[in-house]
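One chain comes next, on its own, written out as structure tokens in the form predicted alone.
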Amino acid sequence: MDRNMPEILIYHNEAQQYASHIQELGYKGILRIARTPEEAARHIEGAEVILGWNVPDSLLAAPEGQSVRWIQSTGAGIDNLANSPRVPAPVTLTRIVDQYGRVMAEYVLGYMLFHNKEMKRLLEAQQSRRWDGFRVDTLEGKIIGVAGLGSIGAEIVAKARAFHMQVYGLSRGTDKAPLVDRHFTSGEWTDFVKQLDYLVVALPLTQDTRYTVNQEVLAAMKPGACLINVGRGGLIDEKALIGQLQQRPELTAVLDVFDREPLDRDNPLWELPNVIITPHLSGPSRVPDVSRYFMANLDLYIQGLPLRGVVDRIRGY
């Protein structure tokens, strides 16, 4: 195989668009595209690099996948591969970093304002042609807690400060503590959430963080608090969340990610009046931006230099 021009398999429902952008950016090697696991299985043999989203780990376990040396995720998450024993240790995993923070912070602040200004009440009054005057609240002085202080969490912190909020943060270590007014570690969840007006979950999904927002944590949230999840669905115990939202109607939740996507039509979350559901759109992957990121990483790969966004397989992100 020509080390200077590795063969690439693109696995994505927008695979053709990615292929076009990558070729426009100068790639001249062998490029294959696949939109389904079956197509990928047919085209993976000989591929050294995979660019894709939710790449099936079965591809790496098959004899045809033994040529793969690097997988670049088209998103910020790659937990399905990082936690899989079917992915050989020599395979490098990379994810997109520093592209989603600003747009995801806009999503978070947008729904915080929707909640804080009681937009739902105003829209219902307008539809009923009812003049419903009331005193509008402000985000100033409210306490936001950001769980996960990576590039996405840091942008959310910055936006919250622009609204003069108090900012608490939770992360695995203490190196990000200077970003926030009060810092908590992963062993202090209940203390972290009990004063919050807004809890924003922006953690990666690992074996340590799965269902970390559990019954105990949810029960510790104060009345009227709002939970916003832009991380991964598996971070929250969904059954416990549904129970708390049913028992405590003053709690609210804005959920962009779910343990199972698309969300089942019979899931109770759809009918809860204190829930807003969005279809995993808070951090959109734009094909031109991801393509440029990938090509910059491909240039590093060809030169044998360290790649951006390398996933630590032990930490899971």
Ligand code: NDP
Given for the second form:
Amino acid sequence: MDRNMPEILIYHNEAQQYASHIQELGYKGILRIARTPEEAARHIEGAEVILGWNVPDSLLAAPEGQSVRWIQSTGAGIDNLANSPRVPAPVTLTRIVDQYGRVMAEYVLGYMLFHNKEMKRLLEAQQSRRWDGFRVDTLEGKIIGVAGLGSIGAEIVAKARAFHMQVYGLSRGTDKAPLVDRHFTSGEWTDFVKQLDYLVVALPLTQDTRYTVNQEVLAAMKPGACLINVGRGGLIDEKALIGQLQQRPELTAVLDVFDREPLDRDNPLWELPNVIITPHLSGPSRVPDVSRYFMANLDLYIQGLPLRGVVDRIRGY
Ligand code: NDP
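Having seen the form predicted alone, could you now give me the structure of the form predicted together with the ligand?
Whole complex next, starting from this chain.
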């Protein structure tokens, strides 16, 4: 064991794979692994660093968790901890940055094409051996609005431009405004959405963004528009969304993330014909990539240098 290396707790359902990778990449300190909150509570004492996904904030509030100084999320979001008062202020939170944009932009473009080319209708016609000819639409000239112009939103913007779409964007500040044809800030949601053919939500979940896509915003969406949420379920008022989708069958929602995951079997969203549900897979975390990212950050941590992907606890992202 290398005593200069901080003790690490890995909290993940793929904890063993993470452990093998980071050991292969040179970690020689004390490593514990946990897959459930109960296992984590048993192993946390003495751990200085946690590498994990959805790490319960109760771990940090317990006396055994007082040794923790840094938590590295295995994903791009760490909202459950960033927004929690139970996580002591000196604990540094880091997330993965710059690894998801391209793959998530493919997801978004894939479902925009599915919607725009009416692929569901074509598949149904084929299944019933029906020659259902129609004039197929194009994404060219359609208006996409991307809410959240960070590492993920920026890649969605780039791919939308390749399809010659008009690109609107919404972010907290104005420094990302040059990325888009028209820029909006958080006080301008209804103006932002009213002309959009596609609304893509790629925001972090913070105290400011929770349920930001509310009844008023949804009602302002233009007829036939398509909403794609790849950010977090809590960004959208789910009850209001279900109501709008029921009242306005011409709207479509493509949802990768939900307030409660996995989505309850009795959730009305499953039944709605104008909804596409995917199980939080638009931005996959790959164990080798995350392990490399973590080990590079661990190197900085040991040297006392600033880490990559630090979450601003005041902003919440
Ligand atoms: P970034 O931090 O790079 O970007 C966040 C963007 O959101 C910024 O443009 C920021 O504005 C904007 N923003 C933040 N708060 C507000 C607000 N109150 N009003 C308007 N805009 C706001 O994040 P990423 O692009 O890396 O990731 C975004 C989110 O995507 C993650 O937090 C995660 O929840 C989700 N995600 C989902 C995955 C999945 O599998 N579905 C996988 C990976 C990520 P500004 O530019 O002014 O700072």
